[in-house]
Structure formats: structure tokens, C-alpha cells
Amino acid sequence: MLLDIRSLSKTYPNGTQALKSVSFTVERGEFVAVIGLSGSGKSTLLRCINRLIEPTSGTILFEGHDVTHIKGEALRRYRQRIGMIFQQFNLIGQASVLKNVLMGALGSVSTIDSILGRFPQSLHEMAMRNLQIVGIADKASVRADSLSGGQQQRVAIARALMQEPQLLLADEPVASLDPATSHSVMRYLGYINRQLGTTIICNLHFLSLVREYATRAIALRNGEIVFDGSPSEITEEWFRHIYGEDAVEVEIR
């Protein structure tokens, strides 16, 4: 077992619930799905797996260790392990591709380094290697900035694998792009889960997604798990109960 959530509850100042008493595993090499509607607390949960925001209850067990309330060195070195995409890309528009690919691997080198753009030959050949995974090797020199936004969300990708991931949490990485995209970014991170062997996380709002390229779908509503299992038994009723009794399929591309 790679990841075991329990009980994980997170109540944020306002006194909304995001989270409440939510248990899961995770075995390695799974692609998980959450789906959901927005506000049901998909990435609160993601930013609680990785730390970003501190739970209010609950544990997180990694690789059978205690990881809800590490800090400082211990922390750096979870997060290390663990790979994040999120949906604004989050790139450095006017650095290169394989610039931006490169900061991934901050953790391997000296902050005076990394400021002055030193990183070793090794680590240039895994760059181009992840870049080469997300068929954009051919890009590395340009500004990130002149990429569409599948091409940007693909270095946002090989950037995440300069941790080398055991997981790689995904969040709404492709809300913001259109269907025929959205489908390319989706293969790519297929790819990473089945010829790599990634474990991966994935926030997702489209249910065709889901059914082809997870192979496990969590629903969360109003902060709860609703539904856990795999994405072919996911019906019309179970899809209503998800999405609410007014949701049409056809709208969920």
C-alpha cells in the first residue's frame, strides 16, 4: 500500500466542512479518478495528500509512515517524492521549455545554483528524457510562454517527473483546455501510470475521461465519499447521486 487516508477531515476558518472523515488506500500503480462536483473538496483533499494546507483531523499515512503534521526537512522530503500538476500550469513564461522542466529538480541542487541556472549534464538528459515521454522534446529551447495550452500543461508534466514521483497528484489538469486537448494531456499521464508505473491521483470533472483512462473513480459530494470503485460501474443513478438529480451526462465531456 502506497497511501492510506483516514479520517481526514479539513475545516477552514470560515467554518467550511471540505473535507469530513474521509477514508481511502491507495496501492501503488493505481490511477485514481476524483470526481465531483465543484466545491465537493477534491482539491482540498489533493492539497492535504501533499501538505499544502494542514488537515484539521485525521492521518495520512505514506508508505505506512505518519505524514499529517511532518515539518521542515521531513516534510521537503515527502514532498519530494511526491509530483503536483495543477491546472494554471504554473510556468516560468519567459524561460525556456527545458528551463522551466529543469526546476523541477530543485531539491537536487544548491539554491545558489539553481539561481544561476547551473544544473548538472545529467540532470539536462533526464530533462530532455521527460520532455521526449511528453512528445514535446522539439520545444525545449523556446519560450514557455509561445506554447498552446496543452503544450504548457505537458511541460508542467515533465517537470513533475524530474522528482521521479512515486505519486503524482493531478489537479484539474485539463479545465482549462478543449476536448480533443484535453484527451492528449490525458494520455500522456496514461503512459506515465502504465509504462512507468506512477501512482496518480487525478481531480477530474469529465466522466468520459475517467472511464478510459482511470482505472479507479472516488466521488466525492459535499465533502464525503460517495461512491469508490471502478469507473464502468458508474451509472446513471450513480451518476445523479454524484452530480445531483438535475445533472445531464452528455454535459460531463
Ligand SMILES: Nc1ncnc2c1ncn2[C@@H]1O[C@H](COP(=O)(O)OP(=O)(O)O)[C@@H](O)[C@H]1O
The other form holds:
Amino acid sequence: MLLDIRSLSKTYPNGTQALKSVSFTVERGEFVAVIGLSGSGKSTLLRCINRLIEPTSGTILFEGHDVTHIKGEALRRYRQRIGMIFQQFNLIGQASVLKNVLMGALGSVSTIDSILGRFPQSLHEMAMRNLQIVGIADKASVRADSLSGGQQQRVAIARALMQEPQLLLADEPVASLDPATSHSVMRYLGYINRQLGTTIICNLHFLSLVREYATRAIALRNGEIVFDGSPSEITEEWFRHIYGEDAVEVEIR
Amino acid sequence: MKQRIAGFLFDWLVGAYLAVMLHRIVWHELLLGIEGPTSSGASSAAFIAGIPDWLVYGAVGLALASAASISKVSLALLVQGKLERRMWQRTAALHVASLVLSLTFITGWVVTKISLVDMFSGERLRAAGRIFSSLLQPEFAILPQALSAIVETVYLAFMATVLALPASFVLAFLSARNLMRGNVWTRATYTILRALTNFTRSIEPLVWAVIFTVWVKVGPFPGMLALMVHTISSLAKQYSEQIEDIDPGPMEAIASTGARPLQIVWFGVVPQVFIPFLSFTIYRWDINVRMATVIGLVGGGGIGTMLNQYQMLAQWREEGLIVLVIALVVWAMDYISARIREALA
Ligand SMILES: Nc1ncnc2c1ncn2[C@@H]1O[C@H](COP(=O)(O)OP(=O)(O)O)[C@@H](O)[C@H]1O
Ligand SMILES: [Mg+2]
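For the form predicted together with the named molecule instead of the form predicted on its own, what are the coordinates?
Below: every chain and molecule of the assembly, starting with the one above.
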């Protein structure tokens, strides 16, 4: 078992209960899709897992170790093992693609070396390999903000790969992309999951994408898990239960 | 409740202000024609001997505030926008407000000793003619001297800006709210530094120059120090506001890789603020050149000191040349800095 979440709750300072006693486990190699309406708590859940947000209560076990309250150096080493990509890509637009990818390895370079730009040759080679995996090695020296959305997300994936992560968190990675580009990005995630064996937890909006790429789906509604099973089990009824009575399923091809 | 107390205190202050102005300015200066600060005695506000003026004013203010709070014709309510809907109360409050405003205007007029006679009498107009005609015939003989003085001023402004840079840069990050949310210590640092820079910035460079001329003696050096202190706090504020405005996404992404705090700031924040920082800095240099010309007046060196010397000698044609040189250089700096900032944007 890679990840074991027990009774995880998060209440924001303003009183919003974003997660209400959420429990589930994730095995190595799974591709878990987290679905649910906007505001159902998907982003909060992902950010609690790598502790960008402090959970209010509950426990997070990663490879059997309790990481719920670790701090400082231990927290940084923990985060190094978990990659994350975002809906808005969150690249440093002013820096080159290669530099952005190298930033994924900041945890393993000393502060002074990284500020002086002294990344070891091995990391440069690794960055180029990761850019090859996502198919944009030829863009290594251009400014990141000159790329299209889909290309930027692939750079973000390459950046996360620099961490050689056990787990990859993806917060609606294709929500800002057009359908064709969405599929291309999702295919890279699928490749990383199957070929590199990286476990993936991915927030998604479109059920068609869930059915195509995920091995398992977890549905959140108002901060509670209302479904946990195979994507193929999400029937019309389940769909209404997760998204509400008025929802209509749309496909993305 | 807290608001009502604050409102009452506000009304009290306004009442006391009305009492002071009516008595000191309208009664004394305008009606009795007594000038300057009044001492106790016949002119005192206290009709009963022995009671100090300020007590009388305070009491009148208190009485007015009480009357206001009972009748709800409160100025505080008007300011807070919570005045009762009743027509007469709003009208009355507006009347009080205009009374306060016109009294303030009358007081201002008396205090600044505005006098049309002083400005437009025949003798005064002749004096004006003298200075303007001299200023308009600048004495070019002192041009080399003026040029070397203005060069000193420009360098002074440049050094003040450059030497202020490192301190402003560090202070900016330590006084950016979004970076200092971490724990009690960082929040305390933030609050203290904010208060400190706000305080230093509220003191004009001219005042700093006076302080430093006493400290390190007259010349360009104290002028530079004065501008530097002001620049540190001004740039720190502008920089930190820029930092508070950044997109938090890249920072979050860098943090999620397990980077250390300094790396998060260097890679997630600095690239986003670099160009704006450069732009602020150039603009600050431009402002500093302008300020440096004035700082010389109190002994801070450069062209201002020269301006001061010729004023003492009443040599207005030389003064005219200096003004001309200042105007040209300030205009040129303004133009250049605007062009550079345009190119950066
Ligand atoms: N920083 C925050 N402060 C207060 N409430 C928040 C914050 N972030 C998210 N929320 C609230 O928590 C709930 C869950 O949000 P989120 O996890 O972003 O949902 P999702 O990603 O599924 O759209 C929403 O009601 C949202 O408004
Ligand atoms: Mg979200």
C-alpha cells in the first residue's frame, strides 16, 4: 500500500468544511481519478496529501509512515517523492523550458548552488531525457511562456518527473486545454503510469477521460466520498448521485 | 457599541475644534483684531478665572457632542453613512458639516496670512518684475560651475539609489505579507518591518538631510545619506507590494517539489518581480535627482547648495541660470527614465 488516508478532514479558517472524514487507500501503480462538482473538495484533498494545506484532523500514511504532522527537512524530503501538476501549469514563464524542468530537482541541489545556477551535469541530462519523454526536447531553450497550453503542461510533467516521484498528483491537468490537447496530455500521464510505474491521483472533470485513462474513480460530493470503484461502474444513477439530478453527461473526444 | 463610542469621540473632537476656532480665530483675530497666540487674562476663553482654556474648549466640545448624540444630528453618523433617514437630521448634519468646512477655510486664510495687497501693490509688482527679468536673463558665465554642480547632484542621486538597493531588496521580501504568513516569528518580523519602513518613509528627505548634515557635516555625503534612507523605505514598500501581487501558482509548484524556503522565493517569486523592480528602481533614480536638487538647500551638496549661495548674494541672473540647468536636467532624466521603463514593460 502506497497511501492510506484515514478520516481526513479540512475546515478552512472561514468555516468552510472542504473535506469531511475522507478515508481511502491507494495501491502502487494505480491511476486514481477524483471526480466531483466544483467545490466538492478535490483540490483540497490533493493539497492535503502533499501538505501544501494542513489538514484539520485525520491521518495520512505514506508507505506506512505517518506524514500528517512532519515539518521542515522531513516534509521537504516527503514532498520530493510526490510530483504535482496544476490546471494553470504554474511554470516560471520568464525562465527557459530547461530551467523550469531543472527546478523539479531543487530539493536535491543546495540552495547556494541552485541560486548560482550550478545544477550538476547528471541533472541536465536527466532533464533532457524527461523532455524527450513528453516530446518537447527541441523546445528546451525557449522561454516557457512562449509555449502553448498543452506544451506548458508537458513541461510541468517533465518538471515533476525530475523528482522521480512515487506518486504524481494532478489537479485538473487538462481543464484549461482543448479536447485534442487534453487527450495528448492524458496519454503522457497514462504512459508514465504504466511504463514508469508511477502512481497517479488525478482530479478530472470529464467522465469520458476517467473511463479512458483511470483504473479507479473516487467521487467527492460536499467533501465526502460518495463513490469509490471502477470507472466502468459509474452508471447513469451514480452519475446523478455524484453530480446532482440536473446534470447531463458530456463527452470529450 | 465600539462604533458608538468612536462616533461620540469623533463628535467631541469636532465640537472642541469648533469651540477653539470660533473663539481664537473668529472672536479674537477677526472681531477683536488681536494677533498671535493669546495668553491667559482678559482674552482667555475662561470666563471664570483660573480655569485653563483647554478645559473650557473640551467642555464645550463635550456639550456639543452630547447634544449631537441626543438629537442624532451627529457628524460621525454622517461620516459613517449611518445617519437616520429623517430629513431634518440629515439637513442639520450637513449644515454642521458646512459650518466646520467654512470655519476651517476662514482659519486657513487667517493662518496663512493671505494678502492681495502684498501680492499686487505697485511696489510688490515692481519687485516681481525685477526677479523675473533677471531670471529670464541667465548669467552664462557660471555655466561650467553649474554643470559640475548638477553632475554632482545626478551622481548623488545615483549613489543613493544604488546603495539603497540591497537593503530595499531584502526588506521587501521580509515585509511582504504573502511570504511572511508562516509562523508567529515571521508575522512579527513583517509587522515590525512594515511599521519601521512606514515611519522612515513618512519623514521627508529634507528632514533626513538636516539630521545627516549635523551627523557627518555639510556636503554631498549627508545629502546622499538622506536620499538613501528615504529610498530604502520607499523602494521596500513598492517592491513588497509587487511581491504581494504575484501569481502564487509558481510558488506553490516550486514548494511542491520539496524545495527549501529560499529556493521557493528565488525561483518562484524573483523572476515574476524582476522587471517591475527594475522599473521602480529607475523611476526612483529619476525622483532622487529631483529631490537631490532641493536637498542642497539645507547643505546637502550639489546644485541646491549653489542655488542657496546665490540666493544669499541676491544674484538673480546667476540664480536664473541654475534654475534653467536644473529644469533641463530634470526634464531629460524624466524623459530617459520614461523611455527605459517603456522598453522594459
Ligand atoms: N483557501 C480557502 N479558504 C476558504 N475556503 C476555501 C479555500 N479553498 C477552497 N475553499 C472552499 O472549499 C471547498 C472545496 O474547494 P476545492 O477543494 O477547491 O474544490 P474543487 O477542487 O473540487 O473545486 C469549496 O467550497 C471552496 O469554496
Ligand atoms: Mg479544484
